[in-house]
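A single chain, nothing else alongside it, follows as structure tokens in the form predicted on its own.
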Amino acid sequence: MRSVLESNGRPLELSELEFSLISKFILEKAGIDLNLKKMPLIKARLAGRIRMLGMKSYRQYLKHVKDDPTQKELVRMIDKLTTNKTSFFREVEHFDFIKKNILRQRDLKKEPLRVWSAGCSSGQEPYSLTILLKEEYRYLTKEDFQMLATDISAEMVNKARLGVYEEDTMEDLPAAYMLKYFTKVAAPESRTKYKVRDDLKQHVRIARLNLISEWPMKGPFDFILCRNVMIYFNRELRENLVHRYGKLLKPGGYLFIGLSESIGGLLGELEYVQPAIYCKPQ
């Protein structure tokens, strides 16, 4: 295995103690909770950028991101340690709940849908969702349904924005819906690649939020999905955030998370429905 270098070829060390100084400060800033199982992740992660920056210790770029005024540099450190692993359709138990159990049961004419996906990573899930109303609805405008996708990373939010995928990244999509929603687009390398049209875009807004800070939006929604994000918070932050979306939610509307996340004992004033759903009450 290769040694983590400093720009002049001595290894560059995490101590425990600098370990200790960076989840602390991640904790605060992003509400990440860092324990000492991801010390080999965090020391390989920022490595690469203290070399570029040709800094000689972990403190020293711990100073250089406290320090920067314009606070694009935590910007960077945050990209740098968050996992973004997601695909279209992913957990599809839930996109066929909010078929059967909201779609189905819904004039959008009448009472149009708003939604918010808090963890948006590169934009599958927020895509996914659009594209199952364009399915279950053949004349959707954008006044009928609008969504909007978040995410603490800078990096997947220009991504969504973006909203180009490799080819092979969309294995579970069928054939018929990467022909209706997307277009080939030239890649100068060998991939081929999809970008999402524009009929599908104008649904989505996509932005850059931490969701430990302040929210600028008011709601309210028929429902968030904050899937595989809470993991990365302590008890104390769960139940906070599960708090905050409740007050965002419509009276029956839904919260998903995860599959492999529970929310037990956080309630708040929602209510279990079946794994990994739960429901504000009307």
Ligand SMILES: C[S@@+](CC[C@H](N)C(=O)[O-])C[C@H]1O[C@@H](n2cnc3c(N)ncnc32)[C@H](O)[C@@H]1O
Given for the second form:
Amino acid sequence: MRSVLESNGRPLELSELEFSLISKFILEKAGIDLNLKKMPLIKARLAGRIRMLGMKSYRQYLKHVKDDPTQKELVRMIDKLTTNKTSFFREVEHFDFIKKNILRQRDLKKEPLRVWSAGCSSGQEPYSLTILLKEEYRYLTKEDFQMLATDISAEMVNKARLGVYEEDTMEDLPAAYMLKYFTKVAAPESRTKYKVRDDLKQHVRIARLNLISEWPMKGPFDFILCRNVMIYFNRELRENLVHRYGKLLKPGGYLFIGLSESIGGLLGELEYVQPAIYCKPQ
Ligand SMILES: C[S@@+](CC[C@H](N)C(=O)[O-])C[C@H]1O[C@@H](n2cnc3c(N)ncnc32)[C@H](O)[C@@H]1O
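Previous: the form predicted on its own; requested now: the form predicted together with the named molecule:
What follows is the whole complex; the chain from before opens it.
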């Protein structure tokens, strides 16, 4: 790993005490549970910002974050510490389930669909779902399908809003969808990029939202995708979130989590359907 230096060239050390102060703060502010194993990662991810601000220690940086009344530095810090890995049609089993068990069972003109992607990262998840809807319903209107996509990271929210992706990050997207739903962005000096078309974008409202804070929306949603997000949260927080998701779902609605996650024992009113899919009984 690249050595972590202060702006004056001296090594920037992260003590266990500083790490525990930072992890306590991040747990409180974002729900993210950083264990000791994450110490090298935290050290590396915050070092650049500390150097840029000309600071001498992690403790000084933490104080700076806490003292900032605008919370802009807190947002920056969270941006640095979150993992935003995502891709188009990630965990494709969920898209198959949605197609067969939800979309093909209903007439959207009679019963519009409302969905929430909670922890949407840079937008591939909500746009993949919108493509699925467009493929299933030829005359899909904004009234038929609306989606809310939220993330705590300001940087990811901006990326999702922009909807511009580098070609080599789009390999899971069938070529036909690329032609139909994206336009090539002229960027001769850099790698080829594609921009989501407006007719896809019009279905997706993107906002910054911290899942551990109050939620302004009332729902109800037909389904909620919270995939590969709760993995960073402790049991208490996951239980609380699952309970709150249950309240926002329509009876018969579904909660999707990541395939490698588990909410066994925390289901509350939800019922297991198949791996990583849960249903609120009718
Ligand atoms: C690994 S990405 C998952 C993206 C997408 N759902 C998927 O499965 O491909 C996890 C996302 O959760 C977001 N996240 C982490 N903590 C959060 C919180 N407290 N509130 C809202 N979003 C959060 C991160 O910023 C990140 O973009």
